[in-house]
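As structure tokens, one chain now follows by itself in the form predicted on its own.
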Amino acid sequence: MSNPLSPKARMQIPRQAMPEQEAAERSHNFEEVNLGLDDAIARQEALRCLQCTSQHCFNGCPVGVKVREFIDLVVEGDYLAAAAKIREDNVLPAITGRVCPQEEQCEGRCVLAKKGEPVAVGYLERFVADYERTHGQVGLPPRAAPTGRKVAIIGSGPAGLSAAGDLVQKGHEVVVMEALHEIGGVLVYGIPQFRLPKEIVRQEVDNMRKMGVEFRTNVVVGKSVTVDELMNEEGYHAVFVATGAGLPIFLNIPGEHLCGVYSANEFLTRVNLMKAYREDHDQPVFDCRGKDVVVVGGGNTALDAVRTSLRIGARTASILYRRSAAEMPARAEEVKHAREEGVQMLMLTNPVEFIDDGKGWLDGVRCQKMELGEPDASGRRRPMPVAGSEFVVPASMAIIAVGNRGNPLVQATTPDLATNKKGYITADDDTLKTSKRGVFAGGDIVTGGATVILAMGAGRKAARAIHHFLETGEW
């Protein structure tokens, strides 16, 4: 069934908003903010697509989701086919329906957005995946015989995840090693339980789990076992590096040493898998109850830090960044949010100091107030420090989330893996090859921290790269 609008009536029809608990009551718990559409609001936005032959959406998307497809099947009424049509393509549609910066990708490309507002295709994404799952329902694609091959992917986050899925459909035996307890990588220790709940990320890797796909947690790859010894003792014919880029950025300045400074790499990783987010647990981070709160930073790790402060007590949360709000690079949902919760945003102020009360701990941020100079490397205006406009910012915690490098600890151990001078493994754009025969890496670990989607289509890439090599052992 064809969409039974005319293009001018579907322009017609509003993008519809997505429900939300209301700021001041999901400020101080750890549901889920985003509730989700119902089945009469997601068919009737998607009764906005103007069913696009270009199909710009799909070209903007990292990991192919045949995007205009799955949407006639909404306005069809057919779920579940929705659901199973993007999971040729998209293995993780719950996880990726609710983080992916659909705003930059897919719906960056749709044809309203030239005018308006574009097709909410994450909200409906998440909207079909949700379905699915509650009626128990999953359309798992079919898996090819199998090839009598073994691939090794080191690390379970996204492009691990998504390389995975697209090579147990080929017939390879995978197997997925972790070096923490739960499966997920940054999708469990880092993103927020009230912006991905965990559970939803257990649901999708149990999904893989029936595709074929086995997991392996407490696997310290570097430590437990090397890269050759998978290749030579244990038999893997492919391994995927996938570590991400879970190495801390300090900001190197006086009293960083401090009790109470954390990187945002720890804090949420204690928050998340030490479940600080339950009243029945103990405590596993500095009790911020009743006491100030600040985050060093502008992303999407920053503001998940500063929003998840305020949900276990802090008395206030506030943001220092050191450009101005247009150069955020956060979602700008994520945005709105924590401004909508509380959140105080410190727009061009960058800390120089972090003070002692005396004890060894943080009393207060010393901070410098900014202007924007002339555009950057990174295209963005750069900062500059404005003379004499020292203050101090009241603070016992502080949390520094201005980026992270890639973890070293399989470099290290691979004399034969080349790296740059930033410590990311060297990879091939196209093939993700590295230099050495039968590995591949792909994600953070090869271009520095980005986006949950842009490491699934690397993953992507490589499993298609892997497969190749695979069948026809080229290199």
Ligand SMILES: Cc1cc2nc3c(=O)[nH]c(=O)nc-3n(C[C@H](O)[C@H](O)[C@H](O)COP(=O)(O)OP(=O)(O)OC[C@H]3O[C@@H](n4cnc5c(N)ncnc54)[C@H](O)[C@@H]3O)c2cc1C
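Numbering follows the first chain given and starts at 1. So that the term is clear: the rigid core is the largest set of C-alpha atoms that superpose within 1.5 Å between two forms. Because the structure is a prediction, the values reported are computed rather than measured. First, how it differs from the form predicted together with this ligand.
- With a cut-off of 2 Å and the rigid core superposed, residue 257 has a Cα displacement that falls short of the cut-off between the two forms.
- Relative to the superposed core, residue 211 undergoes a Cα shift of 2 Å or more between the two forms.
- Relative to the superposed rigid core, residue 77 undergoes a CA displacement smaller than 2 Å between the two forms.
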The other form holds:
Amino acid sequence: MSNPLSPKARMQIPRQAMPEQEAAERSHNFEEVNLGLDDAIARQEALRCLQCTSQHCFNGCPVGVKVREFIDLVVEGDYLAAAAKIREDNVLPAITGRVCPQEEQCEGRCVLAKKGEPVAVGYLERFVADYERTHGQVGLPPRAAPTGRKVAIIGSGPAGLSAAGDLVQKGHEVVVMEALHEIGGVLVYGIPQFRLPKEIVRQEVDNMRKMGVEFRTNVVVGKSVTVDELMNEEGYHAVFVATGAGLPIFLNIPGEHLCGVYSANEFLTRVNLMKAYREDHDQPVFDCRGKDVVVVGGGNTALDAVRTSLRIGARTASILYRRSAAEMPARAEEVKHAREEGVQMLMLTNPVEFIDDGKGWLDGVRCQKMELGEPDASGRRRPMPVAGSEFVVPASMAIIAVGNRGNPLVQATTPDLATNKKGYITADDDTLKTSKRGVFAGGDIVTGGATVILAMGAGRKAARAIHHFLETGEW
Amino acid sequence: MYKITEARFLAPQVKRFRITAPDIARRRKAGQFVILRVQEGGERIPLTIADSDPGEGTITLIVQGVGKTTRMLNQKEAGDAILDLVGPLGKPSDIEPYGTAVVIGGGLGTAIAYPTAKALKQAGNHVISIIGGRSREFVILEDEMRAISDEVFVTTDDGSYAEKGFVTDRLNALIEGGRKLDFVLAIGPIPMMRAVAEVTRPHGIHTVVSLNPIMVDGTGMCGGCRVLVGGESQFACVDGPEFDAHQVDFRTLSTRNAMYREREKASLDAFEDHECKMMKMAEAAEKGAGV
Ligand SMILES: Cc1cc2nc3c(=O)[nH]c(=O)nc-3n(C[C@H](O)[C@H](O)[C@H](O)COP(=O)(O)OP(=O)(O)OC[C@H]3O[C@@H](n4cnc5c(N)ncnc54)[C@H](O)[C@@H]3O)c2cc1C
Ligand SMILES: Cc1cc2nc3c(=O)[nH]c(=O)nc-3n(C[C@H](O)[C@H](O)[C@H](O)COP(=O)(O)OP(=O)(O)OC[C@H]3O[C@@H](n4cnc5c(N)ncnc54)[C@H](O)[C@@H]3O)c2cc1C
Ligand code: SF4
Ligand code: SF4
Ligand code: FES
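Given the form predicted on its own above, produce the structure of the same protein in the form predicted together with this ligand.
Complete assembly follows, chain above in first position.
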């Protein structure tokens, strides 16, 4: 171990802050909010790690990144080795370092979290991954001799991408099919540029292309081609369904069809995928200039939407959430950033009607106050309406971000693919095998909306099981 | 890239394209559409697959230049290509042997109705087509419709061609004349579809319309194409685009479709302005070369 400091000395170092764009500045641009650590800060932060044998941080990471070991390599100054160490378990570190809910995972379990502030594992992960990216040293992993086996991967989000990367290394022929015109799933159409620069996703995709993965955009499986056709006519030996949870849930309250009411998916897709904020793109079909924007929900999607609305000119931007701040599922850092940028947080507030201005446009949202009752199935306290508490929040644009369901296009045309009550595909926990021979499924289409790291983990798990299946033919 | 093999104007601002897309050509059914992007930075727009030739591996699109994207597309010629093309999307039309089927196309709606009319004919229906247009030049696909219909009526609002009047006048005349109509398909401007629905409703004639809300992805992901049908939200790109005309809330559809009118106009004006400048520059350059 390379840390020269005593445990006591380590604990005296405060958690290093992430340099970031000023709130007043960044709330008007799409540049990344977090600027990244430099060498000196990164090393200082790494020195705080106690190198504990219990490795709670490791246990907190859904894919088991060897946190202690990579941090030790940062202390040594061997950033490329640190990056390689992370890549043993996590193929998208520049992405997860930015978007993992670290406070609930690695950092949440760090022993230092109990006494003060945890080691900034996410910042360090991002630092080494960016170092590796910008120093171009990664070197693509060797590819095994061709096996003559073909795998179709449906969906190009983190689950599909990580499965593709692993399978191509094993020598299989891998084709990723994506419904949209760009590769990356939620990473490109959902999560905004100011949180996850698209260049990072593109670079990962380019690396995979160099390794031999074939990407086909504009293919909607279930419409353009079916799973059965892929297997029976096009010669694929296995299929991995990674279509995500992309079907927006609406509130089913009056006024939802008014002009100015959007799903977060539509709003974010227009801005992120179609670049509505850029003059040289045709999508600027709406803007938020001078508008009062409200976003319903408390997750990452809601925060991304509300902060995006500020960046395209909203006069005011507010979150309406029916529980209290403590229950918000969004990453802690995003909530903090949003507040700094001037987002108003209306907690314990539940919309009951979108109000018509008389011409078919949104004029305001009628809401009711909520109070928290007994815990519900999710373990969170159930919000209950307070009688006689209705009030109106003025708004000319409302964005609904209360969750998604699974996209049914693949299931609808693959009758022997078992699904559960909510329409998600049923897959074995360990092997991700579905009810249909040769077909595997993972990521949000199995779990419902979850996280990037879990989707990535599922992709890798599927890759192992698919490889085994292709080698042995055992089902 | 998807190659354009043929491009020809059918009417002012209405152009027919054949595009190489063998997979789509092979599986598309009447009533389905594609979403395309003309070029990098462009919008995604839905267009009905008017016809296809699986042997040749091409699909036919008929495009009316109403805004920036469609005008840009209409500048393309055979040999050019478009950037993105995805499909076939949407549910195919319900084609059954209804008996006597009336197919009504208003303006460009005729192009959208054509593939379904053809399929209805192939399914053994007696097909009566009513094609309408504001004036003579907006009546499109008359020959094509004649080839697949048992009877064809043409109406123009201003009487500049064929019968003067609206498509609904002709429909009313048929009903009042005692014809037994088993099925009506109406595709065109929203007021026209709404009017047809009101004509057939009292007679209980099964009537279907094809809705054209604004779309983004076409896969059910954005919800932007939601329409109110029978009081319920439906996504036109996956649940439609055809719906029971008597259940559709047309008022909501027309306000929602007008949502971006100002922005669309600004975008079109800027585009035309740019085109205009380019023309002048080209003229100036020609003149310059001349001396
Ligand atoms: C706005 C937003 C912000 C988020 N922020 C965070 C965050 O900060 N941290 C975090 O960990 N997680 C976050 N998440 C969640 C995370 O992005 C998802 O859990 C993750 O992307 C799921 O990955 P996936 O590969 O399963 O699916 P997706 O990323 O959803 O990718 C699925 C892909 O499949 C394609 N597809 C769907 N159907 C078909 C079909 N029939 N044929 C072909 N292609 C198809 C889709 O177009 C899409 O590209 C966020 C989600 C959203 C929406
Ligand atoms: C399922 C479906 C099938 C379609 N099939 C065809 C077709 O075969 N041929 C064809 O020419 N058009 C078709 N359309 C309409 C076509 O998609 C629009 O005309 C196009 O999106 C307009 O784009 P733009 O940038 O040129 O114009 P914009 O600048 O976006 O709009 C210009 C004008 O067109 C109106 N408009 C915008 N979007 C639509 C829309 N979706 N439907 C109707 N009006 C709209 C606007 O209100 C505005 O007045 C179809 C639409 C749908 C939903
Ligand atoms: S992948 Fe996510 S949870 Fe795991 S160590 Fe990295 S930041 Fe932490
Ligand atoms: S728990 Fe915290 S202090 Fe201990 S090894 Fe992990 S990161 Fe370091
Ligand atoms: S176009 Fe996005 S859901 Fe229909």
